[in-house]
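The chain below stands alone and is given as structure tokens, in the form predicted on its own.
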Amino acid sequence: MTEKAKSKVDTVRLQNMSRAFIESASMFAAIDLELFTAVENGSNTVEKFAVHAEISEVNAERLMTMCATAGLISWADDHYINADDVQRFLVKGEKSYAGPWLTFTRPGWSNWGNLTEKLKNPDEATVIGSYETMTVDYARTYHEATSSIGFGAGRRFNKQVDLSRRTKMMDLGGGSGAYSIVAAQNNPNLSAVVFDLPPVVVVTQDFIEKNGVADQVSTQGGDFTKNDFPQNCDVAVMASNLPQYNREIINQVIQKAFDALLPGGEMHLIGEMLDDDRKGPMDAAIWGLMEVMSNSTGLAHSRKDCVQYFKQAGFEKIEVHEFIPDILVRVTGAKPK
């Protein structure tokens, strides 16, 4: 490294990383105190928000200043306004409100301070980790938090993939059933089976009935890493649970899907995947590391890994598609006729 290059190196990037938790804490507090809802409804100055949140003006100013520097709100003439994404996803009462999803990882907050200890002295890992003890109540809380994002992803999937000629879909680890429900709503001739853990499908059934598709969408309780798959399906979807499993398990699951699909069927694996050089995106790495907290055997998989799983299973016409840039990737393949 040249002397000139050395002189440009400083600690700014490292300092920002070391304090990133403060930015997260600030957003969580703003959600708790309904800052963004207050801004939209007119409590958009320090004085007005302090009254709304029942906190001191100095603390209101501190929080609003932090949120402004984080780009969550901005000053316009004599009051604050919400950033576009905040306006869409963090104003209570809006259809797209995603507060529960954005605070979804918050319960693990204290554990992350002990990551070193978790890495050095982990609890005994199991295939699905903490999900093995999932209760109906926890499943309900979990999927009420994730369903808003899930249904958005389900709508995106149905815009990208033509299911009009398909007759039956298996939804592996489908949770709320979002992908199946949206698919049924858009394809009257399609039926679907949401295959998830027994406590989860109790909650899935509520979503199915709420959305009026009980005549098309059913559930099957079980562990898809162990139990038999639904039969007579010509499309399989596995979405947003990829990092929960290790390479061996994903390989087995995709092989089971291939074997269960009808000839000419197709599979779509949608998940947080690393680029082939494994340098990013960050989201895939984060979800892989989170499995330390869940005591599972899961980790981050790359696009190349997933393509290889499809090849080993026997799929043809394997393609990789951007699903949500820097967040989710869709790998698809066809079973020979």
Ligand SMILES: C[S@@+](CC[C@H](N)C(=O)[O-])C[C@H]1O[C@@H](n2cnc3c(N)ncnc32)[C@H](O)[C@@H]1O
Second form
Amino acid sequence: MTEKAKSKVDTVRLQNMSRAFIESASMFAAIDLELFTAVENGSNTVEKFAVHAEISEVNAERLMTMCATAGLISWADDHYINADDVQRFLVKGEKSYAGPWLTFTRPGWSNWGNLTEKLKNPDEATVIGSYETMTVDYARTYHEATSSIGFGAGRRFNKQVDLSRRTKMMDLGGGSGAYSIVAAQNNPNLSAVVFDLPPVVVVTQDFIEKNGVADQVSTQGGDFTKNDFPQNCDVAVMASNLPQYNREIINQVIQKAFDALLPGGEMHLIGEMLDDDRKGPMDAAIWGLMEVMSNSTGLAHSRKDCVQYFKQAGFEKIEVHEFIPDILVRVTGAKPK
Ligand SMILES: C[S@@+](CC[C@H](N)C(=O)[O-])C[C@H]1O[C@@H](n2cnc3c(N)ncnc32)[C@H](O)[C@@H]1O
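What would the structure be for the form predicted in complex with this ligand, given that what you showed me was the form predicted on its own?
Time for the whole complex; same chain goes first.
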């Protein structure tokens, strides 16, 4: 290392990282105390927010200062205002409110303090990991969270992919059915089957009914690592369950989707993928590491890995698209005619 490079090295980045959990804790507390909703509704100073949240002024000041330095709120002359993303996704009552998703990983909080232990002494891994204990009640809470961002992702998919000439879609691990519901609403000739674990599809049915698409969207309960896939489909979508499985399992699932698709059909794998240099994005690594807690075999897959799964299955015209930058990538391929 040169003298110049050496002198640039300091502890700042490492110090910030060592306390990053405090930033998460602050955001959770601000969500609990409805800070961002209060700011929108006029309780936008330390004094007013303290009264609104029934906390002391000094604690209101501590929390608001932290949120301001984290860029969640900012001071404008004589009051705080929300950052644009906070205004859109963390103000209660807004249609785009994503609080359930943004607190989704919070129940794992205490486990993360024991990560070293978990890494050294993992419980025995199972294929579907934490999904082993899925119940209808848990699926309801889980998909209240996923749907708070899933329908936005479904709309993005609909903008990126023209399904107007397609007739039937299988939505593997479709959860709330967000992708299928939006696809059906935008393509009157398309039907879709949401394939998910049996307790989950009970909840999917509620979403389907609430969105008025029961004539186009149906469900099939099953485990995509074991059970047969819906037949006569010319589109397959699998979104947001990639790091929950290891390479071998994802390979098999993609092969099964390829085999089940009609000739000329297309598949879209949307997932948290590492860049090929494996230096990021961090979200893919986080979801891969999370599988330590779920006792599954899952890990982070790279874009290159996913392209390889598609190639091996027999897909052609394989393409990699940004889907939600730094969060989700879409790999797509066509089954030869
Ligand atoms: C994070 S959610 C994503 C839901 C939906 N695709 C979306 O993007 O909004 C993952 C879903 O995959 C389902 N899933 C995971 N493993 C599965 C399996 N082996 N068989 C069927 N469904 C599975 C889960 O039950 C859950 O509903």
